[in-house]
Structures are given as C-alpha cells and as structure tokens.
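Read the single chain below, which is given as structure tokens and is the form predicted on its own.
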Amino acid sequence: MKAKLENNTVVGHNIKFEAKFLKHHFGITLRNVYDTMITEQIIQGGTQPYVGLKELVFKYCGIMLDKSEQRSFKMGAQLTESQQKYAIQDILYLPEIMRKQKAKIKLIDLQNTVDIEMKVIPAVAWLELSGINVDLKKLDEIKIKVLEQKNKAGKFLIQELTREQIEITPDTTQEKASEKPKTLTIIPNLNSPKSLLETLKAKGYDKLEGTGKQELGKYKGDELITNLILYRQAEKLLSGFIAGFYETQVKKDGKIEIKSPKYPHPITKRVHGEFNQYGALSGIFTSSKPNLQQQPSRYREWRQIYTAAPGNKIVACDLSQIELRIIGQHAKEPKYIQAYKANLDLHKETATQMFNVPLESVTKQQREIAKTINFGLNYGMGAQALKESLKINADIEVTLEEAQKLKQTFQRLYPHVTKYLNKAGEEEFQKGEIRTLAGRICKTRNPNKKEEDYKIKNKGKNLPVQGLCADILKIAMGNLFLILESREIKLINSVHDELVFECKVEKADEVPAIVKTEMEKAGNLFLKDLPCIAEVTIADYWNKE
C-alpha cells in the first residue's frame, strides 16, 4: 500500500489534511497529487476562499450529498454503518470531479497553474509538520517588556488627560438650584480614536483632525503624543503578535488579557501553524493558529524568539526585490534591466536621477523617498498617500505639492513603467481579470461587491505581481520539497517571497545553496531580461539581514 500510494497519483479534496495524516502514522510520503478543492479554487480565478465537496458534487455530479455523519465520527470508536456509507461517498465521486474540471482546465487554458498547485501541496504538508521551534523564555522576556511599555505610557496618558467637568441637567428647581454643581472625572478611552481625539482636543491640541500617525506628526517631539505613539506601538504588538501565542480573554472594556501560552505542540515542543496555500485572489499564502508570516518589521527584537533546535541552523532565503523585477520585466524597462543586470542598488539608481545628485552622494533620505515612490507607485498610489507614506515609514514631511511633483518625476524617469501599470489597470478593469506570466488567472471583480473604479485599475497593476510572486515561490517550494525533505531538512516557514529551513549544522554549508538555485532557477523562468537573486542568510535564529 505505501508504495501504491506514494508512487501512483492520489486524489483527494483539501488532500493536505491526508498526506498530513499518512505521513505522521504511517510514514507514507504523497509526492502525486490532485486535489479538487484547490482545482476549484483556480478555476474560479481565487475568489472562493474555501469550496467544500458538497457544493462541487452537487456542480459536477448533480447529487447532494447527506454530511449529517460528519459530526458523528469518535476518536478511537467503530465505525457505524452509515458513518462508512458517508466515509464511501466522500471519494465515491472525486474521479468524475476530476475529469470535469480537467476538461475545464484545458478549456481555460490553466493547466500550469494546476501543475504548480498541485506540487506544492506535499510541500504545505511538510511545512505544517515540520514547525517551527519557539523561545518561550525569549517570548516572555518581549511580553514583559513591552507589558511594561504600555503600562508605563498609558499610565502617564491618564495621568496627563483625565479631566474634570460640570455636570449640566435640566433640573432648575429652587432646591437644586441652591446645590453645589456635581462634577464628573472624564477618563480617557486610550483605544476608542474618537474618544482620544475628543480628549486631545480639549487638551488643547486644536491641530488635529484624527489621531492616525499622519496627524500626530503634528506635534512630533511633544511627551504626550511621544507617550500615546509609545502606547499604541505596545498595544499593536500584544494584541496583534504576542497575543497569538497566548491563551487570551478579552474584557468588558476591550482590553485583551494575556494568559498563558496556547503553543507548543506537547508532544513535538514546536509551533504548527496553518497555511492556505490559496489564501488571496493572487495565490499567495496566509497563516494563522498563529500567524507565522505576518512578523511585526520594526521590532527587530522578535525574530529571535525562532530558533534553531540545539545542533541546528536556520537558512533563510528570500527573493530580492523580487516585485520591481517583476514589474521592470512586464514593462521590459530599460533602466530597471539595466540596474539589476549590473547588480546596482535601484533605489540609489532612483535618486541619484531623482534629486540630480551623484550616486556617492545620495542620503540616506534620499534613499528612502526613491524606495517608497519605487513601491508605492508601482501599485497606484497618489500624491496624498504617497506624502503619508513618507511620513509614517520614512518620517520625511513634504506637501501635497511637493509629493505631486515627485511623483510626476518618477513617471518621467521611467516611462516604461508608467505606461505598463496604466494600460494594466485599464486592461483589466475591461476585462475583470488578469493572467500572470505563468498562466494564473485572478479575477478581481466581485459581483456581490461595489468597488470604487480606482481600486479595480489598481488590482490590475499589482495582481500580476504579486500572483507571480506566488508563482515563483511555489515553485521553488515544490522542487525543494522533492530535493530535501527526504534529507531530514525542515521546511519551517514560507512568507510571500521568502522560504526558511532548519538543518543540522553539518548540513548548514550545502543547504543554503541548494536553495538559493532552485529559488533563482523558478524566478528565471519568467524573467528572462533581467536575473533573479535569491538571498540567503545562515543563523541560530530567523534572522533577515
């Protein structure tokens, strides 16, 4: 049976739960498979997050199925009759779903997207089993850390806002009229923006139209908003990131009260997240139980809570600047070939022409204006939202008018670029989807869903990159499963445009470029004037430099 099921094709719907299953108890590795629910999902260009057998039986087959069983089902018991009656007819009709959708595949021409997929499914299979390993001392070291910031910022906000005030009634009668007026003390709600706002405003900061980091720039330097930013970056790390790894009850007030911790697995001392290989309309994965990609990018301290196992290392690899080479590959842009063909940083390139300043004497400012319009314009971004992106990840103020005029320069400096994202918004706002280099199709209307004009024109800019992105890195993903999961080397994490391993130390010299050339190798088949570079980092933790 093992050498049946590994060596012939295995069809199954949402199959990963199985392979995931044969692998743990029986040590049968699926390397071929076909999986119904993920076909559907292509087919239907990513809009259906999830598409349950019930709803492709009755599609295909016509039949509606009975799932009153799939509840019934008890670790450990004999199984009833009927609980086999339901077992048989949930892979009764997966052969006929097949060749329909096969058909269907052929029809729309999206047999590579399906062969992608498909490969990668064993590799999401030994992503989620192998996990990964977790420094819950280092864990609760940042928990009290940043506990102690909140604590200590929110103490001085209360401090500093809570406010006295004459409370008004209607009651004007000879008798209360002679009473002292009552007073009530106004305590801040520290995460209700309206409140805050209210509060702040009394306070005396008449600047402000709202509390988002764009309008507290307002009073930079101040100690009160200096404290509120101190506050809000804590709050944003306990509930968004270290919440995730905490059993967590959430108080009448709203505030989240961290427990104890929810991971590790008790048997393999790791965390196993769950990934959806199919998370978004572009193909890219999501994570959550917790999320494993989603990593808090200012707070340089967290990554260290990923360690190696004793006698092991982390490799990580990532993609370098993965979308522009996309974009200056469907534009063919002469000055992005030209830059990543010489191995030369695009972002100075960008200044340098931007503020006619020669290369060795662009700043660090400079830079990183030329970073932010490189990303934020390839996707459509105005001058409005370019002139608070600046401020908020760069911390550089300009004005409308100043930002307009950046933006006019980046479009004259490269405009192969700008008449490659116009006509790829207006195209597919035409048409209502896009194809990617590889074949993906991502259709981007949503019928149930009004969506503003501009919002359509820029899925059309930024679908094709980043379902490529997806493209690439699964790919990659389901070479080096076949390359390296038989070697006992742990495929631990997968972010967008970036795949992390453990191995033994010993193993540390030879795996980091095996998988810097098959990353480079499944880039390089969609760009073709201009090279790929898969970057890799060696450590004792899942370090990004």
Given for the second form:
Amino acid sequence: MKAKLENNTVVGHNIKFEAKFLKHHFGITLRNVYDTMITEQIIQGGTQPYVGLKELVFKYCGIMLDKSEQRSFKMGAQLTESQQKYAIQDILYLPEIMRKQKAKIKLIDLQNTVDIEMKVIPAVAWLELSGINVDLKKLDEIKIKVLEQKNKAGKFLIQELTREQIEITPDTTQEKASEKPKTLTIIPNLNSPKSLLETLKAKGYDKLEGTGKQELGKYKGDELITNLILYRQAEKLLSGFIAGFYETQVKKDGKIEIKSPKYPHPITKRVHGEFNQYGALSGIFTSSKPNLQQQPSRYREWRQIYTAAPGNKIVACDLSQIELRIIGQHAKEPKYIQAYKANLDLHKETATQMFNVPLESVTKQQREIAKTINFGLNYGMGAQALKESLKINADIEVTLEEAQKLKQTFQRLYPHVTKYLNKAGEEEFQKGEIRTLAGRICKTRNPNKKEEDYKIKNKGKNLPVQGLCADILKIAMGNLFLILESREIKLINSVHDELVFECKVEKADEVPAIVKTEMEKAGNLFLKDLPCIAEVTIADYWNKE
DNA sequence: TGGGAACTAGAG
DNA sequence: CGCGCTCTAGTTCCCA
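Moving from the form predicted on its own to the form predicted together with the DNA:
Full assembly next; the chain just shown is listed first.
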C-alpha cells in the first residue's frame, strides 16, 4: 500500500490534508498528486480562495451532493451506512472532475501552471508538518521589553491627552441654565482611532485627517506623536505576535476562564503555521494561524525567537531583488539588464543618473529616494504618495512639485520600464486578466464589483511581477522537496522570495549550496536576459540579512 | 450579540 | 487630474 501510494499519482480534493495525515500517521510520503481544488483555483485565475467539492461535483457532473454527514463522524465509532455512502461519494466523482478539468487546462493553455502547483503540494505538507522551533525564553525577554515600551508611552499619552470638557446637557431649560456647568473628564481610548483623532484635534493637531502612520508624519518629531508611534508598535507586537504564545483569561458567564496558549504545539513544541498556496490573486502564498509571512523584521530582535533546535542550523535563502529583475526582464530595459549583469547596485545606479552625479558621490539620501521610487512607481504610485512615502521610509521632505519631477525623471530614465508597465496595465484593463511568463492567469478578484480604472491598471502592473515571483519560488520548493525531504531536512518557512530550512549541523555545509542552486535555476528559467541571484545565510536563528 | 466595515499595522 | 500592489490579523464601531 505504501509503495502504491508513493509511486503513483494520488488524486484528491484538497489533498494537502491527506498528504499530511498519511505522513504523520503512517510515514507515507506522497510525491505525485493531482488536486481538484487547486486546479479549479488555477482555472479561475485565483479569484476564489477556496472551492468546495460539492461545487465541483455540480459544475462538472451536474449532481447535487448531500454534505450533511460531513460532521457526523465520531472517533473510534463504527461507520453507519449513510456515513459509508458519504465517504464513497467524496471520491466517486473525482476521476470525472479531473478528466474534464484536464480538457479545460489544455484548452486554455494552463498545463505549466498546473505542473508547478501540483509539484508544490507535497512541499507545502512538508512545510506545515515541519513547524518552526521557538525560543520561549527569548520571547519572555522581548515581551517584558515591549510591555515596558507600551506602558511608558501609554502613560505619557494619557497624561498629555486627558482633557476636561464642559458637559453639554441636551435639556437647557431656564432653571438648569442657572446651575453651575459640570465638567467632564475625557480619557481617550488609545486603541480607538476615532477617539484618538477627536482628542488630537482638540489638542491642536488640526492638520490630521486620520491617525495612521502616514497622517502622523505631518507632525514627525513631535514628542507626543513619537510616543503614539511607540505605543502603536508595542500594541501591535503584543496583540498580533506575542499574545498567541501566552494563556489568556476570558470572562464567561461572570467566571474567568483560562485559555491555553495557541502556540507552540503542545506535543511538537514547534509553531505549525498554515500555508495556502493559492491564497492570493497573483499566486503567491498566504499564511495564517499564525501568519508566518508577516513576522516583524524591522523590529530587529523579533525573529531571534525562531531558533534552530539543539544540534541544528537554520539555512535561509532569498531571491535577491527578484521583483526588479522580473520587471527588467519583462521590459527588456537595457539599463536594468546591464546593472544586474555587472552585479551593480541598481538603486545607486538609478540615483547617479537621476541626480546627475558621479557614482562615488551618491549620498545615502539619494539612494533612498531612488529605492523608494524603484519600488513604488513600478506599481503606479503617484506624486502625493511618493511624497509621503519618502517622508516615512527615508525621512526625506519634498514638495509635491518635486515629487512630480522625480517621477518624471525616473520615467524618462527608464522608458522601457514605463512603456512595459503601461502596456501591462492596459492589458489587464482590456481583457480582465494577464499572464505571468510561466503562463499563470491573474484575474481581478471581483469581476462583478466595479473597480476604478486606475486600480485595475495598477493590478496589471503588479500581478505579473508578483505572480512570476510566486512561480519561481514554487518551482524551487517543489524541486527542493524531492532533494531534501528524505534527508531529514525541514522546510520551516516560505516568505514570497525566501525559503528557510533547518538541518543538522553536519549538513550545514552541503544544504546551502543545494538550496542556492535550485532557487537560481528556477529563476533563470524565466530571466533570460539578466541573472537570478539567490543569497544564502547560515545561522542559529532566523535572521534576515 | 454577532457580523461586517473601517482603520491600523506587520510582511514582501 | 491623479489615485502604489498583494496579503493576515487585531481592535473598535455600527447596525440588524
């Protein structure tokens, strides 16, 4: 049975689930699979985050399934007749669905995408089963620090923002008017944007139209605003990333109940996030419970909680500036191609030409401007957003006119890029879909919902780039699964352009080269005019750079 | 009370 | 005219 499952193509609906089950309970590793759910998502261009079997049976076989037995199964109990019937109908229609899907794939030329997606399924099962090791002591240290930051900033804010206001009574009859007016103490709720905005405006911050970081940038350097940003950062870390590791108290029917921590897993002691391989329109992965793709990295210390288990090392490898390289390839922009071929710093090259200064005298600030523009303008950023982005990301103030000029200079400097992006936007707008170089179809999520023209065009600029990035990473993941999984190496994270592995110290010499080679090989399938470079690091914890 | 919109912030 | 893109998740607020 084991050999049969491992050496043949196994068909299922959401087969990642079965793959994990078979591996965990029976040590069976599925390598060749066909998944009707993922295939349907491919056909639909990523517009549906989850497709049910019931829906497919109806679509392809014209039969309405009764799913009422789905939740009736009990551990250890003998199957009832109707449960058996249910179990059979769950697989009965799969061959017919597969046959009809395959015809459709051929018709709309999606075989390449299907190959990529099917090959990555076993790798995703591997990734989720591996989990990531976590240093709870380090986490405690960080928690104490962050709590301190929150309390300190919070105390300052409450002190500064609490205000007195004369109470306004709706009933203003003559008798009451003679009474002394009461004053009301208003303490703002720091977690409520509405309450905060009201309070800040009353305090004289009248330029604010919201309380987001971009708005707060209007008062950059102000002590109160600095504290608010520190408070927000701490609150975000605590509620979003730290809380899940600790038990929580929940009030229920007047009694206080203690809920156990969500992570790590009580038996494996590792964090097993979920990865949805077709969670986004572009085909990039999404992650949840917890979201391991959005773990803080600008707060440098955070990722040190993810460590190699004793006797192990962590090998992390990312595709260097992959999005810009993809744009360069799409646009066949000679300046991008030349810079990457010569292994130059593209941002610096951009700066030297934009500001018309020699390479060696490009300032850090000029490079930051070029970097912000390189990333932002490629997806349709306008002058206003550029102005604010420069202020927040690079601490650089420019006027709207200057931002407009910078944009123009950039577009004139890279005319091929500009032309390509406009063409891609137009294509998405006209056809409602656009393909990556690997053939993946990217549509707009809500074909029914009316979206502004410019938003659709911007998607057209962005989706083929992100989408090809996803194609490359998935190809590498699929191939690395076949090479590394059987050698007791764990895939512990996958973050858009980065793969993270954990292996025994003895293997830390050979694994990096294998990973680097496979990732570059995947990229070079599509980057024909400029090279794909992967950068690899070996460490005791997950550290970017 | 529960669902969902709005806002905010984390990542690439 | 000009409007960065793709996501997940937490909190607050509003409405049925």
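On a predicted model such as this, the values are computed, not experimentally measured, just so you know. Under this definition, the rigid core comprises the largest set of C-alpha atoms superposing within 1.5 Å between the forms. Residue numbers count along the first chain shown, from 1.
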Exercise for the section: Examine residue 307 after superposing the rigid core and state whether its CA is displaced by 2 Å or more between the two forms. Expected result: no
